[in-house]
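Only one chain is shown below, in structure tokens, and it's the form predicted on its own.
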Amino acid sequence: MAQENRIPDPIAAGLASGWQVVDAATLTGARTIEADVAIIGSGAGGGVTAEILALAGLKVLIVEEGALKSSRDFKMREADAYPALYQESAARKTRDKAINILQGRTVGGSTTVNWTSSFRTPPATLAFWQREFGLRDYTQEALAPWFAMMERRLHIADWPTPPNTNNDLLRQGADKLGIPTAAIRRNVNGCWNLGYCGMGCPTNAKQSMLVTTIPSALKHGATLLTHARAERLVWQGDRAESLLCTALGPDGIVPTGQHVVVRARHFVVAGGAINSPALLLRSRAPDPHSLLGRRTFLHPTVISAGRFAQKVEGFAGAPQTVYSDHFLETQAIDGPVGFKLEVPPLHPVLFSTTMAGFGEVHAETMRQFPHIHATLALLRDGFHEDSRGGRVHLRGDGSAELDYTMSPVLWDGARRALLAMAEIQFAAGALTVTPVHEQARAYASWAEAREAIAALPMKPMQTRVASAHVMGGCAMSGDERSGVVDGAGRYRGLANVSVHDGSLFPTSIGANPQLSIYGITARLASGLAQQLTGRPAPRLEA
């Protein structure tokens, strides 16, 4: 039986029912669209905001640079997915080219391609925000109802299926060393346990914005504008009067020469923690303390690969189901940089471009691919006084670029993380362990690896660093001297502009950030809905 007959396609069904979707690639002339609220971006922040405001009865327009895809477009092929669904074909890099950044660029944003890991904002992070950034109402108790609402809405729950071997080896190795691990909660409903979440879910099981909040908003009268690049906001006094957009062709890259003008009572910026500050920089938004684009954080991620006698096949099964916060919880949040341990899914292109080496050495690594286990460490940046994040700049053509330099305290964390991961992998039975570093090789024992890793130079382009979590750049704070946005998500100095995405966060989260964005923006959007309508905002239901 053909796939199309077995798997419902909510996008196709919605379009057939009359959703208002405008593909800017098809426009043959200038277009003006008016709305109560224009939301720039359709990811975790934009999607949640769109549903809440549409349910509140407001006329909502969602502006997205990427394309509208559906499950029938997701073929579990990296060659198709990365160019179609990711910023810069999954090759977005920091200014020095030393860190690769994975971010979504499609309807649903990164939620369409993430690995489903769902954590509430850690209590230690919230306590730091209260203490250092004056966000006094960002307490566990105040946020708990919003996290609970979004967990119900997006089916975030314990994952009942045993972890795949890739995840279980992290658990086994950690157990032997007395390092506690736990299960990761996932936002899935009817998951087939395929393991290709990063290429878009072909069964609509992942509860991304693509299949949850965006369809709900469209069902309640919202309009979706795709293939539209938000260029800049136009001001009238202290108000945004309009948003100027460039129409992109079907490839999502080349402008068609057409333009769209969006007029709205209120604008919500939700383009992600690189594109949101870039839009506001291009728009010359007020920034009296030169904060815009600064304090942008990545969770710099280092990786360790272990080779096992048995097959691991890290490409099969739910990608992230086991984690350890041992190296976050056993040290002060503002002390030496802590790290969270998880495992990444392993697919040929992602694996081959992440591993170091050339020629026959690299070919041999790839021949071992089914036997490779990988662990990653997310460094919790933004808390130590010498971990101040990066800065979003504009290139000469106005496009966004992140200047992010690994500080000595981050490199110290990277070395400790590589040591911890190698020890865990040997404890789990690895035959060899290879830190992902240009000067590293496969080490055959923990003693050999420990000595070698201690001597490896921790430098850009030598130690491979990646990230799929970008936060900050439009930081919120109770004090205007440390945040361009206030605790309600309102951009200071502008009467009708809010920011609703991970760019709000004044530090990194210290955990995969999607649920933090869902819960916090649900609260901000509900406040905005009440302000614009004069009525209590609707609650989201599953």
Given for the second form:
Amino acid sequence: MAQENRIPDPIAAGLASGWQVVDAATLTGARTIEADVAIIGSGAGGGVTAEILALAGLKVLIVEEGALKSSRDFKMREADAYPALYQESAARKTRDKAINILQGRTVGGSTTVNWTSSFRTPPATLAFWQREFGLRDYTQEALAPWFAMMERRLHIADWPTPPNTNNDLLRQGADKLGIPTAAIRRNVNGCWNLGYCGMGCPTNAKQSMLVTTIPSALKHGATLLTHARAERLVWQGDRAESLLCTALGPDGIVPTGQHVVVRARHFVVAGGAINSPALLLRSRAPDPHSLLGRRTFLHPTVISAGRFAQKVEGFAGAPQTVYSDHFLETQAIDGPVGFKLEVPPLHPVLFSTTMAGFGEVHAETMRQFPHIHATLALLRDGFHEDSRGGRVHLRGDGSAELDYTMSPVLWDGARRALLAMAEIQFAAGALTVTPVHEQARAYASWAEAREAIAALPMKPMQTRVASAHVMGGCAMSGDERSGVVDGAGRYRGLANVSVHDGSLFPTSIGANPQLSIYGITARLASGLAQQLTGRPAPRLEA
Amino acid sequence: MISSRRSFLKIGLAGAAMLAAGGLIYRQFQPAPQRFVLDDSGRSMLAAVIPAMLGSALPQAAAERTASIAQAVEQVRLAILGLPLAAQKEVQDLFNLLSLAPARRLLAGIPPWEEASAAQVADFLQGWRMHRLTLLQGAYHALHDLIAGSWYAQPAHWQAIGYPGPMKELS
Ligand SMILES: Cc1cc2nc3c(=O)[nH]c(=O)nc-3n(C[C@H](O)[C@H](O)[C@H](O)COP(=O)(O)OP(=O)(O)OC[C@H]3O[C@@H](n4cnc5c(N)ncnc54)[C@H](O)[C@@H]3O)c2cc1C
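One more: the block was the form predicted on its own; return the form predicted in complex with its partner chain.
Let's see the whole complex now, leading with the same chain.
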């Protein structure tokens, strides 16, 4: 097709050049694979770790339960993208079904489908970790070189293109109210400004792990095993001796009945928050203080939809380019819960499933689609003492489920966030504003909305809550009583297991997490490389 | 020769490890649930719920409407088959529940689905949406998301909502 002629496909080229990629769906017999280091998961943490360890000369194996897809598979259609590229078909939910969770499940993990917003870990978050979790060397100064290295590696830079209308309305409304906004940095290179980041980048512009660290690791001799679900680690004393994996069929759902045994000197768990703690729970990893799977955070997200006279077309153009931290910075980090304001991209499936109501009300909302501006608030969970996150459980079949209840302090934040967003949307000229809540309607003025939102019951399943930022579950801490992992990413009580992904964070980040994961895992992986090879780790280049 | 003997040994060891591993996996996990199956009663339920959920997004003309509903039923079935097995099982339980006459009458207040009026189905949806049992609220959300999501995933339904779809050259 035309596309294949114009857009080079780095994955197809890599495979042709002899990358070692094994699709477990095709295996017809037992298989054992040996490596120096086995990395479970190929997302933000797994990708960075794979590149650093492979460049250090170690024999790396990456185990990924999703499939290897590439630009020519990315057709910008939700119908294909969600089942193929997301955990649980993008329908992952908390145990009580009240929060919808978006996470990637494909080579590149969530970075293959994320929206490219790039923020360093906020200094206030690091200060909290130092103070409350004894993570003494998690200072801004110590981490700065790692963030800088990953910013170069992943082309994280200011985005010079004007924001789309959806983003610009957040800026305009906030401006009118004297609320400061700023531009979001993005990890793209040659971006076409299409607006379909959530379905996999068809032009390879997004600098996800799929087109950066993983190809580099493969070029340096790493092996990639896809459609392989890491089931459990097998211990010998305090060492993980092997990893048992189940082969999934090409649909990624039904096991084929084949298994793969992975032997390695060291294992890096990087399956993302929820799945990493689940793997360690299935493996019965030591957990003397009952911390494993706890303190899982979501940046619970509430949404407000404004209808405008003009077209907004939130589906076109870079998805997130304007933000406001006003409601984070104007209050104490451990006081009333603060929130970050951004706008989400709008596509028919995401929009139709998010907007409340059914029948005529829903049909009418859908007809207004091009005129809808949506804004969202990410609640900074994990800092207030009544925001302790959720807990990962195992279902009967061994799969992971997150039990997360919104505490009253979070509901209070949700209400304030819905109020703030409605006020901003009216200030930007919205004709009506609809907080996404089962009992809300479209309100025609700020006064009406203010009164209604003040009275809306903040309850699970009534207020729509979503999350694309899952963090925690294998919290790191300087103190063994508050974290199963130490500040170097090493799992306590095990000699050769590390955790390198978003599940490390002892609180939420209070900003979109990808760059926090890139920078922090780059440092941890470099330490690990040095330890395993006895040589300083290589620095990543752009 | 030496290397082939080595790899033979390796396979031997791997085989032994596999047997041990297989046993462990087998003992630790219950057998995986089956894939979702949409039977006739599930189809009747969806054929009644889909119009109530989608409202005037469905065409009005009788023949077109019937065909649209049949297609939507099929799309919902396919969407369910994309879920993990544990979720497919939950949806199956919900569909079974809504097919069972006593549960349907008690929990949903609905006569046989084929005979239910639009107003009755809308009342059922609203009842579950606002129900004090979060289990039923969750079931309402599942129906909402499966039906709305699979309908608006179809390019045929994009024009009606002013969505141009992705750039033709790349999609
Ligand atoms: C739609 C969306 C938009 C987002 N937008 C942004 C954004 O704009 N900016 C930002 O900073 N962040 C964003 N995020 C979040 C960010 O992408 C994630 O926080 C980050 O990628 C998490 O990295 P991770 O390494 O913890 O896990 P992931 O990147 O999720 O990778 C985990 C990988 O491990 C695999 N895996 C899990 N369990 C197993 C197992 N048992 N066996 C084998 N493989 C396994 C998974 O399939 C997955 O591929 C977004 C996320 C989503 C889903």
